[in-house]
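Presented below, as structure tokens, is a lone chain in the form predicted alone.
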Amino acid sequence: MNILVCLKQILDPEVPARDFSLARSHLQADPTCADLVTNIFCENALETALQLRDRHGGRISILSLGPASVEDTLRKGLAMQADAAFMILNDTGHLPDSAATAKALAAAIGKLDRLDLILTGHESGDWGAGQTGGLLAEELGLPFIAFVDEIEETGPDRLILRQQNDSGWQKFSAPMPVVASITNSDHNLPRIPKIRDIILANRKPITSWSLGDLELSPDLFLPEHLLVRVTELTIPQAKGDCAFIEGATKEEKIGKLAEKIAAIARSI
């Protein structure tokens, strides 16, 4: 089985609120305010692929779109024992939306050998849109199943995919190739790479494509061409007011407090 896992690099979502800051444009977070890490749901997807390969054999490739720093994410994926890594370099300085990301990923996938299974995280830890997997399937003309937490091969051309839903789980039988977005569960926690694998990963080649190599225009990522546009980001300012309720008796204080609460409710 030939599996591709799409990985996204994001700003560490565990960054303390006091350290978080915005870029000058106020259209994205300041990339220097915290470490860059691999999106955890993408790591769940890679772990799902690794377990599937352990049971049935095959080959796992990883693919990431972003600035030069995404090489670190791909190196970690190689250290987790992915077989090959591919990178789409976005040096435009603009952040693509899910639709533009899907177009770029689909263009890169067109350069790869035939794939049986394509996995993404079910959402990212920064924007949390949860749309890339479905849009990628649409670009490729393939079936798509979301919120998958377990995959099993049942034959040379079919997979059983278990999907989490509000009431529990349901299973789908899907022909290969298929696209799935992976959610987290107890049995797809990402493995910790061994020191030896980390060292070997740093020696492995990573195939890098520019947007031009994929016959894509850099204008694809321009804000005015995106279907979802960020107009401005702001950091909420904490504000609190304190007022003392005066009164000669407890009953009088309770009455004045009730009046203040009613006034606030009327103003909302």
Second form
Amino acid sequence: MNILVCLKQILDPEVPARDFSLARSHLQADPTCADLVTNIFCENALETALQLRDRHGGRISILSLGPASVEDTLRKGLAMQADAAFMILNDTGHLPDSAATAKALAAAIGKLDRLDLILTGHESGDWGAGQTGGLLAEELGLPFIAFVDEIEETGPDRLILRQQNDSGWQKFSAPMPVVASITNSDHNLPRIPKIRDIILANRKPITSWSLGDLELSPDLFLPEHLLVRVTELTIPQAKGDCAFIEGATKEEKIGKLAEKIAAIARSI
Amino acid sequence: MNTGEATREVFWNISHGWIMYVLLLPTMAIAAYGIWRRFRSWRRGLPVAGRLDRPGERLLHLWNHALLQRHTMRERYSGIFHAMIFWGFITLTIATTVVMLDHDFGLPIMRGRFYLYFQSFFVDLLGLLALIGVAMAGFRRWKTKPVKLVYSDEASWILILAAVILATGFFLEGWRIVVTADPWGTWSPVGYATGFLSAKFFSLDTLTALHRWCWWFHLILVFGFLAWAPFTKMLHPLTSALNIYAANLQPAGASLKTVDFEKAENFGVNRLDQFTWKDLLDLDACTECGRCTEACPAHAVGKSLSPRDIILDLRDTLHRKGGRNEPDTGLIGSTDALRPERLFECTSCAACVDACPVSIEQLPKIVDMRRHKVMEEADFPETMQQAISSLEKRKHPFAGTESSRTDWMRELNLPHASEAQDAEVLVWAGCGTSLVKRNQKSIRSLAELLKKAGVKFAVLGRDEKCSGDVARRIGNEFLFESLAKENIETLKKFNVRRVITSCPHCFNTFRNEYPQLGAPFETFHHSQFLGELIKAGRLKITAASERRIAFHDPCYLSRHNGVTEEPRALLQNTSRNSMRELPRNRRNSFCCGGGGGMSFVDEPPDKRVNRERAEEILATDADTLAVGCPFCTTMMEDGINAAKGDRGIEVKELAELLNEATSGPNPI
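The structure above corresponds to the form predicted alone; please provide the structure of the form predicted in complex with the partner chain.
After this comes the whole thing, all chains and molecules, with the earlier chain placed first.
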């Protein structure tokens, strides 16, 4: 089976609140305020692919769109034992929306051998739009299943994909090729790479394409060309208030506390 | 009588004495074979530098710990009986050599005063001490039975054999004295008494006959013992001495090896030939005394880690395979003691290393095997994986922390190293201090103290990354090296040469491990630096408290680096009451349970090292526990909160205590 996993590099969502800041434009986060990490759901997707390959064999390619720093994300994917890595270099300084991202990814996929399965994370830890997987399927004209946490190969050309939902899960049978967005579960925690594989991963080639190489317009990511544009970002200000409840007895204090809570509840 | 003529007849009552010389040959041959076999197996280890250099220091080490038995004596009862047996047998060996020189080489030395004072009286006395020593050892082995011993038939037979050899020696001496009416007999009081009492029960003719039989019996036993010893732990007089000579002369904190990732074929150890020759010598130097396991904090709280059994199981494998390797069978998991989950119970406190009387280094072997699990197999406890993964992504092990590296320095206006060219020293906060809310107070106290004293210092803020200690102890040497190199580069960029840190783990890394990577720094634990400021009068104690302070020595300060007095001197200044000493203090300190990556592991409440230590602290009359390590602060606060009954103890970092008690020329 030929699998492609799309990996997104994002600002560490676990950055302490005090360190988090916005870029001067107020249209995105300050890219230097936190470390860059691979989006966790993308890592879950890669782990899902690795387990499929462990069971059924096949080949895993990884693909990432972003600035030169996405090489780190691809190296980590190679260390986890992906077979080949591809990057679409976005040196325009502009952030694409989900649709432009899907368009670029689809163009790159067009350069690859026939794929049987294409995986994305179900959403990213920075913007959390959760649309890239679906839009990519649209671009490729393939079926799409979201929120998948388990995939089984059932025959030469069909897969069973298990989708999480609010009350449990449901299973779909889909023909290959198919696009799925992966969510996390107990059994797709990304594996820790072995050190030898990390060292070897640093020596593996990564194929890099510019937008031009993919026959895409260099203006593809310009804000005015995007379907969805960010107009303003703010960091919510956390406000704290502290009051001591006075009272002679425990009962009196509890009574006053209850009144206070009720007053707050009414005011919301 | 003229004492100048005093001597005795060698081979009295013995005919065909030449048989002894004939028997000596096969005895020596078998013993030599046994020793050669061991020697051959050590040679299969990898080369290691710095084990045979500095001969003067090494001979002194050998003198202290082999000949004078200083380390062995740290434990009273076994130390005393071991010294009695050791010195007794050394003396008896010298005495036998004297007989040989006199009789076989014609050197007339077994004569006169030397014969009386040394060869008769002193040897007799030391022989008696050895016999008493063996009896004490037997009493321990068969009566008091401490759990730390290995109860093998071999060990029992060694004691029995030693006792019989000593006893028959006295019989031989006694019977010769009484039968020959030796005029110098009273110079050998034990022998004389033996002969005197024997003569009450047996005729002189019987004793003469008994003497002849006993002589050959004694000879066979001694020769048999000599031939057998190299196949038992009784090779330790040789192997332990060699091991003490080749000991790690660096601080214990400098004992982990570096890995050359460009060239290394294996990361870590899973086969015997991946150890160094010194590691393999360690295995044969073991005397099975069990002090390492007795000292192990993980073992003490009921975990199954046993440094002694790790060494013994590795030794048995070495003996079985003679150092050959069977590539498909790894060491890890091959025996009970070598099960991977046990290796990951180690707090890296080095209590085992410190407890070993014969310089065995258990900790580096545990870390070597962890390295294999972590780097070759990526198979290790999940909580440690989270710490490692956080270190890879965020350069600190505290996944999910809400603190930022710069939280503690808010409103202090501390200059960054890039803009403080005139700084005397850099304050290295460390992740355990800056990213754990409780510990931000201690590092703030340190900064305030330095300000009071007018010390010009800089900080690194967000440019500081984990020193690498956690990664290294968990076994990810690769990550350690990359963190270390990143820090070294940053520090070089800002021209930093002197570093103060309140974290003993960072202290150890800077002091002992960055130099291994070619980057020496003048490193101070803050207790040392603050002590100097007090001595120099730059800090004055103006508000000493009434606290009854006990100090919990951090492993990485005391055992790993031998720093024990500076924190005490400092703390003593802060209170009018005298310091309390915990029962286990200084090098003998008991770990808080947080080292070696263990502070990231969620342990069952009944198997927590900090709980055991907290109970020890609560049993004193101290009202304040002073700590000098961010990991200890967290672990001991948790431990005391869990263990306290109606009595609480305040856990204070030493900079906090000093800050309360001092004022300086400069206002904050």
